[in-house]
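Next comes just one chain, in structure tokens: the form predicted alone.
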Amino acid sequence: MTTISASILAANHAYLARDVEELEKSGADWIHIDIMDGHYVNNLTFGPKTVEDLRKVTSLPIDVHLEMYRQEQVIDHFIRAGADMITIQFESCPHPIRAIEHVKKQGCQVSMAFAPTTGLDQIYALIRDVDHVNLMTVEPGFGGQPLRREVLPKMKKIREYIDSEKLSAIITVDGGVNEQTIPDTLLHGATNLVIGTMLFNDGMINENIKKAKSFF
């Protein structure tokens, strides 16, 4: 089953509740919230209060993606606010296994995100411990970047590894996912698509979700 995780980084932040309600009505499967600290990446975004408030207006599962340093210090805040999954950024987490175990102990799903240049060995070492493997196809920090196609062969190898080992991890593709790139991401093994700009850039959320799902 292929799912859509709507990245609200690309939404109109003055109307987040309205847009999230529209996403749910239109058939999105997840809400993806990027938490950026201005240090690991040169951008500042949301906090636990945003998650808490959006939790009140949607029944969709919320994936909180921690693109920041000192992730371990905020995990509990976001789980209490209503996150259903915590996505840990591998490159900015000094103890990823500890972070994974901590999230699981709180009864929350866990995903590990890997930047485009991170190698297969690091991914294979953690893939058995997570619910989702988030393969970033852009550099962390800003929406609207083009998909880095050199990640696709790595995605295919991870798909083959999951299948051969009979693992349950879902492959999430995150970055530059749109009408031009959805077919290739599906062909190379992704089953959860983080989509931002494509869904929000013209204000036609319902039509854009239908367009994305037409490729499934």
Ligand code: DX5
The other form holds:
Amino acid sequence: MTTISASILAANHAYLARDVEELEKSGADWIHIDIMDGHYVNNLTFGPKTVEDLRKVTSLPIDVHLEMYRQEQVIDHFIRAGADMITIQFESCPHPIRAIEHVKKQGCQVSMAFAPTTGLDQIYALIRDVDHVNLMTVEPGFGGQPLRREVLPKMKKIREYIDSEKLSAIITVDGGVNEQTIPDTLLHGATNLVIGTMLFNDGMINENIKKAKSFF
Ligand code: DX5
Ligand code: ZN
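Could the form predicted in complex with D-xylitol-5-phosphate be given as well, to go with the form predicted alone?
After this comes the whole thing, all chains and molecules, with the earlier chain placed first.
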């Protein structure tokens, strides 16, 4: 089954509750919340209070994507706030194995996000330990960037590896996923699509989700 993880980065942040309710009504499967610290990436977004408050307005599972330094210090805050999955950013985490174990110990799902320039060996080393492998198709930090097509062959190799080894990890694609790029992401093996900008185009959440699903 292919699923949509709606990234609220592109929403109007003054109307987050309204938009999250609309996303749920329109058939999104996950809410994806990017946490950016102004250091690892040059952008500042949300905190645990945002997750705690949005937790109360939706029954959808929440994926908290930590695009920041010192992730270990905030994991517990976000789990307590109601995250269903923590996505650790590989390149800004000094001890990824320890971080994965820490999340799992608390009964929370765990995903590892890999920036476009990170190679297959690093991904293979962690793939058995995670619920999702988040293959970023943009450099972390901002919504609205074009999908980097050179990630697609890497995605295909991971799809083949998961299938041949009979692993359970889900391939999530994150960044630049829209009408033009969805078919290729599906073709290369992604089954969970993080979509931001496209879903908020013209404020037509319902129509945009329908359009995205028409490719599945
Ligand atoms: C990028 C974020 C993405 C972003 C995707 O650093 O991790 O989740 O919100 O947004 P779009 O769909 O606009 O690329
Ligand atoms: Zn993200």
